[in-house]
Every structure is written in structure tokens, then in C-alpha cells.
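One chain follows as C-alpha cells, the form predicted on its own.
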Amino acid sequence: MLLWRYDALPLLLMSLMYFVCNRVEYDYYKYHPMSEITSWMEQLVKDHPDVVTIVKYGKTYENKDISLLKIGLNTGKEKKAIWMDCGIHAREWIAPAFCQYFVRQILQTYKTDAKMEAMVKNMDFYVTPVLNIDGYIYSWASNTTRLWRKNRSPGPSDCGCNGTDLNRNFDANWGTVGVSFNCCSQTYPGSKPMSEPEARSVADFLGSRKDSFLCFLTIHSYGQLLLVPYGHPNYTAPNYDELMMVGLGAAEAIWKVHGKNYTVGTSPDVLYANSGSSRDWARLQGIPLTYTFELRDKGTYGFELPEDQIQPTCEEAYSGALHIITYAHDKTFSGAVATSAVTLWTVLLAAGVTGATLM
């Protein structure tokens, strides 16, 4: 019996060898469905058990799970936290893209940088790849439905076109600018602030807890546009100033990457009001840091970025959204640094330097 093992052993190492060798690296430079990017989920939390977990916290209309990846080490103390969501618009393939690229860089240097480390250590990452998965799989059911938006739920009994604009939806001076009310415009609000469930699993969640986010970002296209509350031009947010400080530090840590220009400004200010979206939300609910990001293009492929932008795309976001966390960090954790930042970027105000003119 022993020689058996001996005899067996060769056999068994070929065989892991095998395995290791033929296990299919998951590519991050192509787009993915939603059944590939589920089993990517699933898959990191068996590589990194001891640093990511699966969330699930809601259902969408066609009653599938909405999952976040929440990343952090566990220190057994309640933790400041940071939230990132992709894909609440259907067609804006690139958006989950980055959320699993973003996903990729945190597990690839946390044990490496030493920044990384101590954020993942004193912070959760609380990452939702793709939010509108309904409409992420119709969107992938054929070249007629690529371009779709919003999500699957029906409109209103006299009314034939299904879809509620999820970015709409929020109770964040809904339905008053940036709406139609028509149910089968693209920016249809829904029949009242939070009638659609993924809209309301992101409220419950981020509502039951929102003390400990420093920063919601959400992740969009197309424009290369970094947004700040609020999309109503009659309101403006308390941190105004800190929010176009950071922004524009973002804005120059994305050029330095591929020197691409991304504008910085409330939605009305850089591209046209809205109402209704998680962005506002985030910043009523007192979450400080609040950001849309629109990535590439500014409109010579829009919707249907070629993958060979993929790449690209993420890696100067990627700087981007590192700087915005970063700046969240170390004022939550060394704040007299951030502290004098915000002092300076008042000054500057007072000296009639504006985003425009920075930019």
C-alpha cells in the first residue's frame, strides 16, 4: 500500500501541475457578461478569503441578487468604509469594467504598498460590480438591445415601454429638472422617488450605516467628467469647495497617466441638471465625498468603447479614484494634512482661481 502511494505521487503532482497551468486567468481588458463576472465574485473570495467577502444586499425587479465585494482586513473594530458602484446604466459596459480592474489593484498591492495596506486596514471597500443587472443582461441579449439604459421593471398600466432610469430615482429633489416623465424617455424617474428595488437596496444599505462612508463614488460613461453635487442648479453642497479641491486633484492624477482631460464641476455647470441621482443622495444622506465619474470616450465611440480602450480607461481612473480615497483617508486618519489642503483651496477661491482656469 505504501508503494502504491509512492508509485501514485508523480501522477497526482502532474496532475495539480495540469490544473495550475490550464486554470484561464480572467481577463481584465474585455468586457464581460453578467454569469462571468458572478463567477469572478465568486472566485476571489476562494483566492482571498481572508480579505473579501460577499454582500448580498437586494433583489432586482426580475428578483436576482444584487452582491457587493466588500474588501478589507478584519481588525475586529467597526471600520470607516468606501463605496464604489458600476453599471446602473445598462449600456455603459465600461463602468463594471473598472469596478472589477479597481477590485484587482487593491488585492494585487495591499500586501506590497504600504498606503494600500494601511487604508485596507483602518477602511472597507464596498464595491457593487454591476448595480442594473437586469438591464446589464439585456443589454447583452443582442445588437437591438445593446444601447439600453435602464432597468427592466414595467412602466406605469397605461404606458407599453418598460424601464425606470435608475440615476432618476433617488430621493434627491426628485423629479423636478433632467426628467421626463414620458415612461419611455431614456430619463423616465419612476412614479415616485425610490419605487425601484435597486435604488431602494442601495438606500437600505447605505442608509442603515452611513456614518461610516467617508466617500461614494459611481461610475459612469461617457464625457471624461469627474461630477460634484448638486445636479439641481438652485443648491449647492456645503463642501462645495473641498468636493472641487479634490476633484481637480483627481483630474491631474488621471492626465498624468495617458494625458487625457477630465473637467470637474456640478452636473449643471459641465454637462446639464438632474435630479434624482445616488450621487445627491449620498451627499443628503451626509456621506462628504460624493463623485460621478464619467469615463471615456467624449463621444467618438460613446457607449461602445472598443475594448482595446479598456486598458487605458481603467488605469488613468484608477489614479483618479486612488487620489479621492486617499484624500478621504488620511483626513479621517491624519487630518491636519487634508485640513490645510482645504484651507489653500479656499485662498485660491478668494483669488478667483476656479475650476475653469485650473483646468
Contents of the next structure:
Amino acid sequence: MLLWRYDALPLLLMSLMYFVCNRVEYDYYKYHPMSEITSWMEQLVKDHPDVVTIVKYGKTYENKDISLLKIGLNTGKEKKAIWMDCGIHAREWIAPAFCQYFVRQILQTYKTDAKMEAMVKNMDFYVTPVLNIDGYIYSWASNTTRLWRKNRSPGPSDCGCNGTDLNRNFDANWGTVGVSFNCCSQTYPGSKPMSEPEARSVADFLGSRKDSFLCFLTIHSYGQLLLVPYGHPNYTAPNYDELMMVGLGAAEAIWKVHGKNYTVGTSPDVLYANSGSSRDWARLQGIPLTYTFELRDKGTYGFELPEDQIQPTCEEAYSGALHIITYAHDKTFSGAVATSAVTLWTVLLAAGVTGATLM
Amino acid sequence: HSSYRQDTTPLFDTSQLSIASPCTETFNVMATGELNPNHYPARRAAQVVQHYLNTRYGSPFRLIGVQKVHSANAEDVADSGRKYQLELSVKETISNTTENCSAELFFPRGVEQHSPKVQASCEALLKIDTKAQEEALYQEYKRNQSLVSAQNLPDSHGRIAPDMEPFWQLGILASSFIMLNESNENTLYNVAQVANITQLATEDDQLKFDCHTLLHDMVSQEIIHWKLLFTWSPPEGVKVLQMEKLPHRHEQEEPPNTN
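Instead of the form predicted on its own shown above, give the structure for the form predicted together with its partner chain, please.
Shown next: the complete complex, the earlier chain at its head.
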């Protein structure tokens, strides 16, 4: 009898531990293949059914579903929104890693942080962890495909290469600068604007909702840059000053985390001229605050950023993104609060001056 | 000055555009005079200085990177090219020391592609003492019966085995000769990956390597494959014997099992 009890105890403990530990914590500081990202998304909906839903909004060339996570406290009315997409370019693995981290942060902080709670109440966050799914999967296939950039649609019939650069395919000054019409080129913009299903998916989803969106953030690597519209050197966004001011604020927030410098400016100023980018398209739709994030590093590891840099990169980028999102939110929602505060002070001051009592 | 399509109504809402005016500079005209140190012309020139410094001062234990451009100036030199002057700070990545340097570059223009000419003085970089480490590395691989061979530095996840790091650095150093040669005002090169570095047997006192390197040009976003044959020893540094650009690989030719 005693022997049985001693035998049973470790078994019991092991079973208990297995039960508890079977739900392995998702490792946000490792790169995940597409299948794991999809499972993670599904698990999030199970874990946070009141705040998270999955929206399938299109199909890739290879007919895979393009999905986003919609995060928000449902108030039942059409809400203002924030857009974030990652992984337009397959080889930029740190970008999908950041989208996943970003979602985790929102879900971890909205219950305890009053500001985040307010933002999640007032706005919906639409996050696409991997936009170019076919390309991302291809970049995981072998050592020789790791540095693939484009999607996986076939080139023109007389072309020996495939793939279109999705970030040159949007209908925004399409095909004018920063592209090569050689279909083997990494910046091949496609046969025509929005020829690619992945680009059309974004446009179709956002097109009907564009007035709701305050902010459009598209995440890339590498270079440590925050890029504002437009990619064409002859065009300036009407709110360029605001974009720069908020961008510089974001860069400062980034620097405060781990001391990394991110340069802020238009593409033609700080990187190169380009056309057909998702950011430019979003700005042309009227979404006021649109930014391209180019995450770490500056070329030492480039696209193959070591996993031990995932955490610091995500932490600093989160700080930067939050700065922009908070600005967008406060501009839209704190106006009422500010007005009533002004009114209150005016009344108090007036009462003070006249000596009138308020009671 | 605008480039609206002539045939149809604009495909986008023009109220979201305000045309920069006057649009006197087309995007083909390079900035001249004092340059904004944060803008790309200064950044690209600084990268060329980085490649030059690595060819001159680099070692498996001394790798130089641009930290920040403080000031930059560019001027045309008749019809022969453009001259840049830079004040920049560079960082040695292993010792984490920073130094301010001055550099002068000349990008020649002409029918034939010429390499840029660089003059830069960063003598403090030489003061970083790597002699002991270099000698230890040299002795280990000179004496070793088997010849070292490494692939995918870094690998897909950014990993490099610690004892392979010096070979990654050597690959980058040797690649710097190519990147320096190939640079112009419309390129920005980094080493994307040292795909293969294999030690070859030698009769003399040099270590000799065959190297396949993947360069990333930020401006075109292309990955360019190069093969190199080079030697290294502590006193001689890196000497490139042969370099060859490999043809553009069409990914279509290698269909992998994507599931």
C-alpha cells in the first residue's frame, strides 16, 4: 500500500505538470514558420474571444487565405481604426515577428493600462502578421530561397523569372520611379497597378473603410528608418510637417528604449525614390498618418537578424508605433476632453476674477 | 513638372497631393554643395568609406561600420566625376570603439565603369590591438590537418557558430574589396551572407580561401553573387587574388518542396 502511494506520487505530479505545461507559451523571440503563425492567430481568438477576431480578407496567388487580427472592445458602432501590416517582403522576417509582438503587447496591457484600454475601446486595430504569405513560406523552404523578396505569381509568359514586388504594385504613381520592368528584377512592379491579388486584397478591404482609418503602418526591414509619403520626389503630402513631427517623436521614443537611431524622412530623401508603395496608396486614400518602418539593423546582419535581437527590436519599434498611434488617437478623441477642460478653467478663472462663489 | 497620365483622369485623389514647387530639380540631378547628412547621397558615400576602411584596416577581429555622418559636401569636377568630402564617425564592431574620421571620395564618370577613389584617415583604428587574436587564429588554421569549411554565415535565423565568426568577418573583409570596386552614387552595398568559405591548401605562409558571397544592394534590392579567391595572414592582411561575378540565379530553376 505504501509502495503504491510512493509510486503514484511522481506520476501524479508529472500528469499535473503535463496538464499545466502543455499550454507552452508562444515564443515571441523566435522566428516562426507560417503554419505556427496561423495556429497562434487561432489560439489568440480562443484565448481572447471578446477582443480578437480573425478576418480573412483575400487570397494569395497560391490561393492561401490572407488573414488579419481585428482587436478592439466592441462598442457596436463603426469605429476608428489603425492598420498594421507586416511581411510584404518575404525575406524581412523581423517584420512578422514584430506584428506578433505588437498584438501581444496590446492584449497584455489593455486591461491594466488605462490609456491602452481607452484606445482599444475607441479604435479597432487591424493587424496582418504576414501579407505576402506565399513569399514568406518560400523564404523558409531552403537556404537558397531565404533572400526572396517578391510574391510568387508567375512573370509574363516570355519571362524566365517569377514574382512581383508587392510594394511597387499599388496604384500610387505606379511604375514611375524606383522600379525595373525587367521581370527578373527585385523591384518589378507587375504588369499593371494592382495586378497582384495580395495588393488587391488590401485595397478591397481598406477601400470601403478608408474614412475610418487614422493610421496605416507598414513594417519592413532593414535600415532603421521611418519613411513618410511620398516615394516620388515631385510630390509632397499635404500634412508633411505633421508627418515629420510625429515621425521624429516616434524616432525619439525608439531611441529611448535601446539607443538605436532611426532616420525619419521621405523615401526620396533618406533612401531612394520609389512608386507604387502601399504607404503611398494609403496616403492617397486620405489616411492621414502613414509610415513605413524599416527595422534593424543597418547592414551587419541585414535580413538575417539574429533571434537574440528580436526582443530589443520589437521593444523599440513598439515604442515608436505607439507614439504614432497615441497621437492619432488623441487627435481624434481627446478633443472633447480638451474642450471641456478649457471650459472648466475659463469658468474657474472667471469666478476667481469676479470673486463670485461657485457654490 | 508633374507626371500625370495624359490619357485619363488621374487615378488618385489629387486633393491628397500638393506638388512641390518649384519642381526645378528632377530626381536625376544629384545634390551639390552642403549635403544633408541624413539624406541618401551622404549615406551612400559614407558606406563607400566603410568598405575602403575595411580593406585598409580590417581584420578577422577588426570590422568597421559607419556610425554617423556629421557633415558632407559634394561638388562636380568638370566632366570627369563628383567629389565628396565627409566628416563621419565610425565604429569598430568588436571593441565597440568609435572614432571620428575625415574622408574624401571621387566617383568617376564616363563610359567605362570606374571604381571610386577614397582617401580617409582613421589612424586610431589601428591602435585597436588584435595581434594576439590574429596570431592565434592564424596558427590554429595553419597547423590544422583538415581545412576549414563553413556555409551560410549567418544562417536563415541569423546564427553564426562562435568559432566560425572569424571566417564570417574574413568573408566580409574580402567582400569589401568587391563592394568598394562596385560602388557608385546609385548603390549601397552590404554583405547579405557568406554562403560558403572554404580553406584551400597552400605551400606558402598565407591562409587561402575560396569564398562565395552574397551582396545586397539596397538601391536595386538585388542579391548579387560573387566568387572570390583570397589569402590572409596577420602581417599581410587580406589579398584578393581573383574575383568573379556569378550570373543572376533565377529562383524558378530551383523549385523546392514548399510544404
